[in-house]
Amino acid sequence: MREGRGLAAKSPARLRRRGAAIGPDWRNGLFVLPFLLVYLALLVYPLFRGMWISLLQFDMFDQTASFAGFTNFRRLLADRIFLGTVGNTVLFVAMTVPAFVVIGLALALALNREGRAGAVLRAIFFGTSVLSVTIVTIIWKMMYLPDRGLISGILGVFGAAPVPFLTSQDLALPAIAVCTVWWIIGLPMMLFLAALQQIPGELYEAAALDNASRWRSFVSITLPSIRRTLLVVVIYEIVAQFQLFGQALLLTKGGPNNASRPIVLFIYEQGFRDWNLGYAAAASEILFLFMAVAAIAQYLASRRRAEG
């Protein structure tokens, strides 16, 4: 009783001072300060530093730099090799992103079931995603060998001639796209699986009572329920596939005749082979612009459809 009377005698303002603070307090920012510092040091500073370097003419041998304005950007717009890498990268994104969405969703629908077989198949399909790019390219280089490769062997059974996938200007980039889809398809599949398992079963039961077909249930229930995951997969894959590098470097080295050279490989060669840092930074800023525009356009289009 004495303790209760003591607490009652204390004013509410005094109790608030002794207890946990409620509402905004600048001291709460101390919890996020370490993460904010890391974010600024590793993301924001390199972003603006790269923008500044793209405006400079670097001489790595003399360790000097001079302000060049937009000279590097004007050179890029007149560089046929760079323009070719832009076309290769956009074409690669156009080949792989729809494949990730369609094949990933089809696999998720097929494997969205209980049982040991479904779990084993999910593990097999997702297992390729954890392989390194080196292992993946070795596997597919053996597959694409025109004389002893698995694909040529299968074609030989039907009497077809070997196909030079990696040395043909028309087939090199599609061959890299097939390799990439095989490698990455497990991640979109798992994202779609997680979204499908969040859909209440009662919706499908109600559709069955109304004699709705599977296609009707897919269009009216499944697709609207997973539209946010669909948007995440599309945006993520657009941003990721614009950064094509390892597969092109290890499978074709950008050839033949620059037919499979992506933007990132061009940036790597300019920056770390030719030591032309200002030129490489300008190319990287253009790549950043492409990725930002594609992601924003996709987001706005999906948001407009959702609101409509």
Partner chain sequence: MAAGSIVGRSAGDRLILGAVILLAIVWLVPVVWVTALSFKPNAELMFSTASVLHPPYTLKNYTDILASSGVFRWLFNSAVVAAGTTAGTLVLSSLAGYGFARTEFPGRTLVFVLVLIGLAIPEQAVIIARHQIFSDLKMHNTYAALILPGLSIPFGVFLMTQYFKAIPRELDEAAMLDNASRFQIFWRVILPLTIPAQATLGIFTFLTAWNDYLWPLISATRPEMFTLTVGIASTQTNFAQSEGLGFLMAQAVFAGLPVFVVYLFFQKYIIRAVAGAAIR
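What about the form predicted together with its partner chain, after the form predicted alone?
We keep it simple here and write out only the one chain, dropping partners and molecules.
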């Protein structure tokens, strides 16, 4: 980077060295170094340190930690609250991801159009996803209030009794799922729209010449063409929804009776409320395992597509 300029630069030898500079040169690594340092210090090192912490037993009183092997993991697998959080998280993923795919794709198909109406509608559905979780949960806490909430109010018009969405063991998690779909739907919609716009129009023209029905061209042209995006959305959303945290903390605090407590909330409570650091770290390693599997699946899926 501090290469001298001057007469020497004009000599043929110097020019050849210049040419060589296109090849490997350790100084080019300096471009990457600043990021690499932050990356190693704050992502890679914590990853391994977290694995180490998960093998420790912390003593709250004299602030010491001792090596405990896999004790934390064994305890976790016998901890009914933790197992419950795994179940809740999987259930939450099972409720939200299909909604993201079906509603997201339906919206993308309907809004894949030129003109003002399409742009405005896209902006509306995407607009909610720029709000922070705090604002979204304030809004939905209000929607769900049994006595004064809008949903109970509307149900009341039809003579239904007020519904305690967030304090009912059966409804708390679905209520969080509805709020989440409202919040995030714009993202999958946009990903699908991007994919739809990659499909060459000639395919549809040919189908139209063959008098293919809308459904027919959807099944035999659209779906195969967006297969990769479909897969990416599914896996991306599985990973994203596995990280459910803010909505559960702010809407229900994981209740009632643990019915809506997800894994990350468990980690947060163990780690930063009860200071069971080893235990929390072990739980986060289990979460990491789930997500690593999903990430590998995503990598394999995109690679197979690239080759085929």
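Numbering follows the first chain given and starts at 1. Superpose the two forms; the largest set of C-alphas matching within 1.5 Å is the rigid core. Here the structure is a predicted model, which is why all the values come from computation and not from measurement.
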Discussion item. Using a rigid core superposition, assess whether L36 undergoes a CA shift of 2 Å or more between these two forms.
Written reply: yes
Fill in: Core-superposed C-alpha of A294 shifting 2 Å or more between these two forms
yes
